[in-house]
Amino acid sequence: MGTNKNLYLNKIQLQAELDRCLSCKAQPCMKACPVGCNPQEFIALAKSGKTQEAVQSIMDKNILGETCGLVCPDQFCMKACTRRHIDFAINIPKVQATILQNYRQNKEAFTAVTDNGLKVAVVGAGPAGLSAAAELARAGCKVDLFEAENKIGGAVNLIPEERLPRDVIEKDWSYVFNPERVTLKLNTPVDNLSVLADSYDWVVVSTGEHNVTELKIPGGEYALSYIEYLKNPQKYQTDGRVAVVGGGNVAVDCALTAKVQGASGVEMFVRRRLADMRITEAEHLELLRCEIDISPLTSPVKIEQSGDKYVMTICKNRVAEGKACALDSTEIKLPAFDLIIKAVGSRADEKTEHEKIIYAGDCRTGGSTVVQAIASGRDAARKILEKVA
């Protein structure tokens, strides 16, 4: 799918958002950004017609600037925006994405750096790994970037294309990718980190959380993992009913994707209360717009196959002392699901303790946003550079 123009601001909308910026001296938007991107600066540059300088301001801090602009939640710069106290926040992420989409040139002009003699392996080419590799390369390291899949992006590739066209992360990376410093090794899984560390000065591990949490109920094997589903939703396309077990951002992506793919009905089963769902206001409104049913305080207890359909038995819960507990005698059977998707969490591989290994991204911190993963990768790189300074 090509770039969806509706994801970006048109010329009039962009100018309107730029004009709304108050140029706050305190720069609360920058302080709220995990990577320290400065919206006040790049907005001021864009307003004065210095679009290339605005592009550089963004990309110097955020190597996946357009990607983040399209998928960043409103909990960072927008939440800190002073305009919220007047009318409503500037849509800073969309301004950022639009500036890069409209004005970024094909390639960053790399400043020559002196080779510092360090050879670093980065395992995992998701946001954290890409960020670590770019930061290390800028400092003069030689970097081998290992990726088990056939493309970069990691968990970013699970974001529905309606929100993030597949070419965006490639555009971001191609702008900062320095082939003289970074060797990208696709289709190259790393099975033994300790052995790898013997061949490098340092290893940054940024492999994410790719082990899906199981439902641990009878028939749980009939539920499809969110990773398998979001990797290739066309493979599981159905015009029947779809159940999504889970209430977080990934569960929302699964539900909305199923609806876009033509499901006649999509229902989310959320163990806790609606108020406990860790999703943005925009996501909640999108669920309503797409007529996704949400069943809070509900958990599956059994899945059975019936012909080419699935029957899911659920029970109701109550929240007591901060925990969701099943209520007795509340089990009911819900028949005729064509597809059941489990999206209740994931976990990282067990860590390998080694003096040369540093972890970054979701495998270090747990599930996070793209911009938080980028910050984690950059921080891992800086730790290495501080140790050898």
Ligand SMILES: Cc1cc2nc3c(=O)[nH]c(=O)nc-3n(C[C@H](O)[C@H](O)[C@H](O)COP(=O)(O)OP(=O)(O)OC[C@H]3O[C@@H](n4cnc5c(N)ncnc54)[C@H](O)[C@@H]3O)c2cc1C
The other form holds:
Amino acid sequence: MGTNKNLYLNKIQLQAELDRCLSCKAQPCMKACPVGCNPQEFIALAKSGKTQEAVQSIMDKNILGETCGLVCPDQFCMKACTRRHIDFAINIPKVQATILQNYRQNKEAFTAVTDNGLKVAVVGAGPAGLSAAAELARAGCKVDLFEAENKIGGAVNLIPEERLPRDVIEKDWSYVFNPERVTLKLNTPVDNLSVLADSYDWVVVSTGEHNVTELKIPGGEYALSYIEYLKNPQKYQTDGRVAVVGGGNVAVDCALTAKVQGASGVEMFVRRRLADMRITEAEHLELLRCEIDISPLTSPVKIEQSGDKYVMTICKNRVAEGKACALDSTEIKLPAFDLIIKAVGSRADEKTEHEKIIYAGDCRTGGSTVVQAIASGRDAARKILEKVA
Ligand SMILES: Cc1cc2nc3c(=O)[nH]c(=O)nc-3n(C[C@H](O)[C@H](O)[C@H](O)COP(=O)(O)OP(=O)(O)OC[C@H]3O[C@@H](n4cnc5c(N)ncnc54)[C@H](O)[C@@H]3O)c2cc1C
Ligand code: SF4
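Can you switch from the form predicted on its own and show the form predicted together with the named molecule instead?
All chains and molecules follow, beginning with the one already shown.
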């Protein structure tokens, strides 16, 4: 994993990236951004010294501009960058994060909005909920934002600190947070959405996918959930061997974190082939650099405790007609893991059908990205505003 000092560009690198922009008229980067951020515009503004306008251009479109600058994958604006056809894409996310880190000054100045009389509850203060709340507040609604945890951010708080320093999302939110319009209620889980809906004109539900998929095998309970692990990796620090069951981005974050925390060996057990792993090129390279072992086409079948260690029995799989199937008589026992982490997926709560309830973010679309969840929250807010217009 990279270190914090590499997360932003230095002044020379920033200038070099700004100079590489071709100012394409078609603005393919903006079209590829889920929230419609306009890199061509904020790059041109920063290049001509209008740094405050560049900051505003980013934050008007994306309330979590710096967070996204640090974690947006290269599948959006960078993939669309014309410069890719000449040499390589401009690192738009890093440019965005650096402009905000270097030039963002005080809180956004709120233009006074007329109260539109609507009272909306937003449940869940992850990216989707924050975005819905901000959009509704800008339109003059009164918003109560309910969050079960003691801080905002949702799954963003599970992104390892080496990729996203802990204070960045708070910095983004405090810039757009309008306390006159939004009341943030931390440590306030909502357990009955229908009852809540009785007290509000609308309810936006953006509770993410927080129910971790279990390993349905004997001893599956010995495996620690990725949420529990990534919330507080120091608590599970070990210099022994760590197994990570799963092969997606979240499993990669668990494996890299275990290595950063000092594990002597980390092995990922992936049900399908290496080529099926849905991870980015950067993640592939990071796994190689950190010497993480990957065992593709394997599934755990049993976990047993042995003293203070765990023994995991695995079997080999093969992929047939798109499905991974266990091969007979291929079981082997792997002894002496200090920690086994399960990262094989998660799901949303059961939905409550109600005419006043709109779903947004990962609980609506399934696991996505921060910028897509922001777009989804904004769209849910706009749907409400359209209905009452
Ligand atoms: C380990 C990890 C790494 C990731 N890395 C990246 C990355 O690099 N780039 C990227 O773009 N995306 C990444 N993601 C995905 C991204 O974090 C999610 O797509 C995004 O956070 C989803 O936003 P959301 O608002 O829909 O849900 P969440 O972020 O899950 O937020 C839901 C919120 O609802 C709250 N809540 C739940 N139930 C209740 C209730 N009953 N009452 C009140 N509050 C409730 C939760 O506490 C939480 O705060 C990563 C995710 C994980 C887990
Ligand atoms: S928000 Fe993300 S996808 Fe959109 S322009 Fe910025 S870095 Fe690219």
